[in-house]
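Heads up, the chain below is alone and in the form predicted alone; it's given as structure tokens.
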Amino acid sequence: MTETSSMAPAQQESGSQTLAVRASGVDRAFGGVQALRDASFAARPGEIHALAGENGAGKSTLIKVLCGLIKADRGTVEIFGTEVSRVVEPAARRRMGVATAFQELSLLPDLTVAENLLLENPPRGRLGLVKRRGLGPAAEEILGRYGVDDIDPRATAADLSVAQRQVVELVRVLAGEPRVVILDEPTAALADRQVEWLAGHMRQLRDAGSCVIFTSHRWREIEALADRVTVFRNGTHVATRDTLSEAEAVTLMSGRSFAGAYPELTTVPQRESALRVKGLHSGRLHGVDLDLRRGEILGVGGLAGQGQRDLFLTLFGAQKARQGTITLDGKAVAIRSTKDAIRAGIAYVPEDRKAEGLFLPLSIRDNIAAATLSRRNTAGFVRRGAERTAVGSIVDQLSIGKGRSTNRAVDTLSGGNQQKVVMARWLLTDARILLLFDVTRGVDAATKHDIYELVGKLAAQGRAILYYSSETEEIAHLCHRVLVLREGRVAAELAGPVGDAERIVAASIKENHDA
């Protein structure tokens, strides 16, 4: 492993070749918060360059001032070695050959695929005029060129799944052919297809000597696809390494040292039963059994959309059940609500937090105490100092927010600590069983071992779990049993820890897998 050097970058690399992207001692804050502080960044061309840091480390306010989104407060920015700074206008950036692609994305939602697509450069027949006719010929053509045959150009984007907005809009990015492609998350809501896809052009792209700059909080596709690693932490460049593993990445995003990416499973499943499901037919479920015991982490696995999501919102009431029984501590209940489930102790934190999680316009004291506001409610009135002394233990515990005050908006908050918000508000209620979906998506490496070790140690207190994530590696590692889903049945169960994710994978597949 080698690492480029100490220095800044820019400074670094100044005596060679013209630079794609070159930004110097930048500056920028928001009101009171330094998004970047003397922050550095270089790529060249031909080369595809990962940028990687911690949630809310300044990456995504790096790519705006770069792509003349936002403007700097101090230092500069080049592109192919023209200073750009002065001028705040992402057309510009345009015309110099710099596409960019939003983790939000920017796709008008009552305007067709087509229109979306050639919005800037549509069709134009005699005097100038936009030939509407051949706009959709026009964006089959675009969208085929680029290998998407399963989206219909003239569809409303409103009316595409999020993974199809995603798609359209990467190739909205690549049909300019430009010469710096910057990726924000580009594959966070993408199924494993679309993100071979993308692999692919990217790596056309370099090839053809274009830079291509990406954020990914997926270690593996760093590793799979990065010549290069610049690593942020708090507003500021950190390192630029040619290669660097994970274990490595977390300590320099964070600045703190760990052992391994994954925690050791250390506790031992209780015998009790916490949760036991018998014939459970749902949504996609066609008669799931599972017995889930105290202390247990029980992994739910298999291929995206085999009915998990349904299996979750089933077990706590937000999907009605069609058949089947669910038991509780060796009681039979019926979860016929959320209202249900919480009574019963059971809590649920989603994958989207910002949708199903959050109430965005309010504070981080008055998201964590809204399940629990009951219990320091007296006749009628909230005990104010209860809550404080509540939901300050929590944040403490669960590091969230790094000092701030709870009082300030939950949206201030980075993705990776606006998923713990979500996880301490259940915490508060002593839910004994724990429905975890997906609650790592989109946060950071660091963010995600302190998740891990959370889910360790709430398992050895005897809380029972039940952890479905997209990344496989995780279920792997995670969990003491393993239960593969395929076409909505358990297809296989697995003693774990696997460690291997090919063993899951294996059993998501095969029709006949031996355990």
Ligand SMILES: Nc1ncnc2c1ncn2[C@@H]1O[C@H](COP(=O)(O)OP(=O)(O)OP(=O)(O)O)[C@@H](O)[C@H]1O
Contents of the next structure:
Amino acid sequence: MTETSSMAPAQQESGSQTLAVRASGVDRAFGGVQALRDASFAARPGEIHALAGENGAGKSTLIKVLCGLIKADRGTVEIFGTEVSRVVEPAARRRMGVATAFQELSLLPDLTVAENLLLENPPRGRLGLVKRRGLGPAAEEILGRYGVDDIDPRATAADLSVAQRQVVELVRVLAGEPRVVILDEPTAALADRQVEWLAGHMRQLRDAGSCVIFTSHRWREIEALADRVTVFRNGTHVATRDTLSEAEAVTLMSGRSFAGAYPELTTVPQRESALRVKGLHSGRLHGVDLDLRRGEILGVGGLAGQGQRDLFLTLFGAQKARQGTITLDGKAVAIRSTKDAIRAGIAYVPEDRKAEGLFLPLSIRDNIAAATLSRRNTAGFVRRGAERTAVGSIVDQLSIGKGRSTNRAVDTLSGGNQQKVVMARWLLTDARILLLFDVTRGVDAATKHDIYELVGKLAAQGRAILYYSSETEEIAHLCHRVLVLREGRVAAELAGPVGDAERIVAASIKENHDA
Ligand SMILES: Nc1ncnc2c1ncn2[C@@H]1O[C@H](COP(=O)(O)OP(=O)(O)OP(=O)(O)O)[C@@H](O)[C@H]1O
Ligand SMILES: [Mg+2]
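Now that we've seen the form predicted alone, could you pull up the form predicted in complex with the ligand?
Then the entire complex follows, led off by the chain already shown.
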């Protein structure tokens, strides 16, 4: 494999062939934040080009400049050799064949799937009038063409799961058979099977000559899909390569290198049980028993959809159990609502910051403090000084927003940093039991590492942690013990650190002989 130099791609490739997309010398600031500085990027027709970088590196900002959603303060953008820097209008870019799926989904929540799919391109009758009645069948045809049979075109977008919304968004973008497709973290909300589905369509577009650009924080996706990778750091182009190892990429992205990707598991769980579950039936769960001890990180593994989410939601009181008992510190408790759970000292950190309802226009500090406010209010007032200190320390630990003010609104943070705010919010409470559900989704490698260390520290403090991740590797390395769920039951228990994710996978699919 050849390796191109890390010279700015715009210079390197000028004239050699027509580029699909080219940005050079782009600056873009938001208030005091310089999101892009002298940024360059170039991608060719007929390639899949990954754009990699830490949370806040400027990937989404560059994408918004490329697709005409926001204007560069300086610099030029060309689409197939035509300069478009002055035209800031997504519709004009779309007419040039540029289609974009944004990181923050842009479906209109009150419209149906069909309306969302056909908004820009409705079926028209002979007089050019939009055929309202034609929407359903047209949408069905499009979804069918992409093999999507589990989404009703008449459903309202707001009623879909996050993954389904992402699928609709992707179908909308792909269906136009664009010459340039830009997908900003398209897989963050998708299950493995859907990732495969998307990968197939990305390759198909590439093979038909389109330029496909995407971002991801999962290196194995980049490795599997990308013909070339561009790395951004601090708003600037660092390198463009044909091949790149994960270790090299992490170093390029963060300027740090990690000796071992996972911290060593040095703590030992205490003897006392923190949470005991017996015969739990809920959703897909059919009789789950578990015993989580203080200071323990207990992994929940298994193939996707074996009831992991049911377990977490039920323990947090967000889903009703049909049967079973829950004991906390030796006392039987009834958890009928999330309020009960919080009062009992249980915190749930989900993967989906949108569902968790961050208050986007509010400041980082207010969002993090939200979970603790009621406690502080018992004295009749919020102790602003104490709150500031506590929030400041957790913000530092997770390096949220690179040390800038915690007064900034959360919606000015990059996606990964928003996820960190969700974590920080719960970590500030004195919850003794932490339910961490896929918390490293959409988070960059350096931050993942910070989160792993934080999880270790929390366990060392004696908190009991139930840990699920769609990255089986994480469960294999971080947990004292791993329960493997299969068909709603605990199918195997492995002593940790398991080390080799394959062992968890094997336990997940093994035939059940004693049945
Ligand atoms: N509307 C905005 N107002 C203020 N600051 C912003 C705004 N949009 C982005 N920023 C800032 O610009 C920088 C780059 O953000 P961007 O969203 O482009 O990062 P990213 O590489 O896409 O990160 P992630 O991987 O987390 O999605 C960040 O510091 C972010 O906080
Ligand atoms: Mg982004």
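Numbering follows the first chain given and starts at 1. Take the two forms, find the largest set of C-alpha atoms that superpose within 1.5 Å, and that set is the rigid core. None of these values were measured; they are calculated from a predicted model.
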{"property": "Rigid-core frame, C-alpha of L36, shift of 2 angstroms or more between these two forms", "result": "no"}
{"property": "C-alpha of I48 off by 2 Å or more between these two forms on rigid core", "result": "no"}
{"property": "Core-superposed comparison between these two forms, A57 Cα displacement 2 Å or beyond", "result": "no"}
